[in-house]
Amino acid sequence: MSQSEQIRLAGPSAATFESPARHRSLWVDAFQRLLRNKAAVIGLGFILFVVLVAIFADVLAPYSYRDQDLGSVYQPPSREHLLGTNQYGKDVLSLLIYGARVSITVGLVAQLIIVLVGVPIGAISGFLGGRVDMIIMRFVDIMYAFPDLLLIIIVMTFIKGALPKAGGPLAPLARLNELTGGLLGVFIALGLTWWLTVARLVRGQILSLKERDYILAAQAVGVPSRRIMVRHLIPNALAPVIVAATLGVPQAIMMEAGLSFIGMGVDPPTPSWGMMIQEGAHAIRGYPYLVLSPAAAIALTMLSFNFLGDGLRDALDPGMKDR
């Protein structure tokens, strides 16, 4: 029997056997490629560890972040205090655990706000084009020209100064800011300034995708523009947005740490890794552990998100499929 006859006879079963691997979705292929990236897997594992620590901080922390013992200030690491105590007699390990809750919350919520703002604006700009696109992109250019750190400091100064005394319609925001330990201002400040990159990224993707044959065919048969955008354009433009959001989380964590370091971040006594560095900086020569532990936590968390972001970028790149 010839080889062609063998293929013809075995056709249906062979096609049935090979079809699952041949028709896997982009997301399944991307997930499998991500698992082959050891650095990304290690980064994802550390991120999950930090998230679990943040969620179960009340259970894992040996002391509350409000507990202080003025008779045990500046104690070096010991069995009772594994990472020592600070100038207020607070357990550094407990502050580090509760600080993870602040950093992870800032990183994830800030990126969620950025995506919710940037994706619709970028999609509308790219899909409608014309005058709408020009107006939106000129506004984005103006916002890019304004120093984002200065705008964040202005917003934080206003929120910290005016919001606690606000009444009327701003009273719920003041209450929410109090419940979040002053994080509402960080969310608003980052959301106002960091959506620009996502909007431009989505706009570029939409401009490319809307010229594809399946989009033109959908428009030709009368599919509503809203359905085309929601069902076809935005889902196919999300891959680079996911990568950008993952790489943006460590930037948000670093920004929160910097704001807390200069006293513009969370409100005391809510612990923050940046605030821990700020409080321990004046005693770094005699008690370096006060700075080293939160600095190491920030560095490892940022490195893990960068590893995961690089892994997602490679996994979601169609050109990496056969590599």
Contents of the next structure:
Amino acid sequence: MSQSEQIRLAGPSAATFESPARHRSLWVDAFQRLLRNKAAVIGLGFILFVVLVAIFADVLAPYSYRDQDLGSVYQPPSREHLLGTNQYGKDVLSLLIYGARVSITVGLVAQLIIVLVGVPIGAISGFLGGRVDMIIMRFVDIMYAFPDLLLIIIVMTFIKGALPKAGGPLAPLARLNELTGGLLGVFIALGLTWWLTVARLVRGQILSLKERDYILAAQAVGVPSRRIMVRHLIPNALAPVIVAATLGVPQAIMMEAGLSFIGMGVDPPTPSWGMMIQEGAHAIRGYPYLVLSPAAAIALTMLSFNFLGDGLRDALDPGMKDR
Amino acid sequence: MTMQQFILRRLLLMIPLLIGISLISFIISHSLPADPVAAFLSQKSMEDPVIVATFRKQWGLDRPLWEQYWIYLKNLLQGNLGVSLRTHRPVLDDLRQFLPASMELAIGATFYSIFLGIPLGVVSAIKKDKLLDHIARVISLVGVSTPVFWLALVSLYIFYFRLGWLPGPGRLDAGMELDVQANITGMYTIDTLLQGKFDTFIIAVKHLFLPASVLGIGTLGLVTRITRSSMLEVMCQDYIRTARSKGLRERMVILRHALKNALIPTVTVIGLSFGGIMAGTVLTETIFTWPGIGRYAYQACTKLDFPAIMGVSILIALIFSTVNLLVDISYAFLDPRLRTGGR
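Write the structure block of the form predicted in complex with its partner chain for the protein whose form predicted on its own appears above.
So here's everything in the complex, that chain up top.
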């Protein structure tokens, strides 16, 4: 990283180095390194494609996901229905296109919530140290041993069962959950359980960064501590968080698919890839292709995020390459 | 610190962890505004205040929260996990009945990922960027990126419905459960062996094969990947060059000098993913109608059966910490330097 440059420039010229234009070079560098990684670029390309499909689903999908056509159930792939129809006569391709919305939203928003919860908690724990750190970390340890899937199912059970009937302060939440087709529940469930890893990661980063030579150097030349935090600690602690968040997206997508598969995810008729597999499972003996396309969509999206995450890790921390 | 002291200290540390887990699961399950009474009484009984009050009193739901927790904790120390609201049986009995099936599945999955993943990782490190490496990479990518429930469905469809090579869902063929009634461990593969019923043993293994491999495929991918990368790192070390230069056979260098040192990260990953495997049992057991703890936990959660949820949480946390303790102990066997360190 820019560590050696920094030492060279320490002293009177340190102020010039601190100019924003120079500082951005870490990210520009990283981006250029990322573009040289073929797998990561392909992954990024596919993710952009899925995001575009999700945004323009209304334009792209040949049919609405609400259209049932009981006269043409279980149609094999044809000109009218490129991927065939399911047991309600719904067009599988259209369901797949609308399903991208759920997966991408869950993946990105859940990760955003996780980062927004985990980074401050981890940073506070690392910065303050002492008793605060101990209490937070013991809590994290205990939550870590708690089976997360159980917690998620309990939260989902509550959101599906009690929230719609709840009044008072919970009523707006219930309304929001309804508007998002049950997605809010998935966000809350994942956000409540998965911030632990990010918090631990950030805390560890802050702890080790505090001891680095270049922080010491910056302190020695009189850079104010707030500037050290904003300019050095946080950007450097952020790189692993970006990698972890990118690699967390596919996990969230997989979790949503799994939850929808057991009927604990989004509410029908909102189409989700996991729900498509579950619906296809009933007819797998006669129409095995019904479970193929959603699984392929999940697998390709997962792979893309994994490639991108690995690429980001190599790009942001070249020292870690080939590990 | 000696090994015994280390193990003793870790075992003692489990006590506050378990108290913490029980407290958190208690708070979570009791702070939800959902009412278990509504889940268990019919609409008609709900309208009768006497029935509702009796129900609350019977299950201790009418007392203040801290008192409920205190009673729970006291019972817990005596090995009493309470009574399930759903099955009306002691939670401990339920766990005893369902745990062995899940353990059999989880241990099977772990063995499968170890015995396939480590060789795959070693081979792909030695043959870096050759065909075998690429094949191993594809396998591990598929393992990490395909939904477990989909793999379960499709493998059941192919190997059972289509090819008929493996038996369908369940732990044994239909009507055979009576055959292994004398429960010893509750794990059919072990029980049948102990009783010398080899025919039944083979059938039990056949039934176990598909769900265990599906459950373990994610771990398989991880193990392969980690073994490969840590083998690559170890192979560049000086002592490997020394071993080679003194004329040791390559086989010996790889197995004795490189692999043993490369195994520590692999063991860590296996230990950590055991938790993931236990969580994966929820989906796998549902598809393979495997009567285990995963299905029990799922049903308990959807019914807000608090005593059962807390029992399962404590049990899984206990298993998870025990596995991590075993992992830490195994470090000492893999790396003698860690035996005397001040851990």
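Numbering follows the first chain given and starts at 1. Basically, rigid core = biggest C-alpha set you can superpose within 1.5 Å across the two forms. Just so it is clear, the model here is predicted, and its values are computed rather than measured.
Undergrad: Once you line up the core, how about A218: does its CA shift reach 2 Å between these two forms?
TA: Yes, shifts by 2 Å or more.
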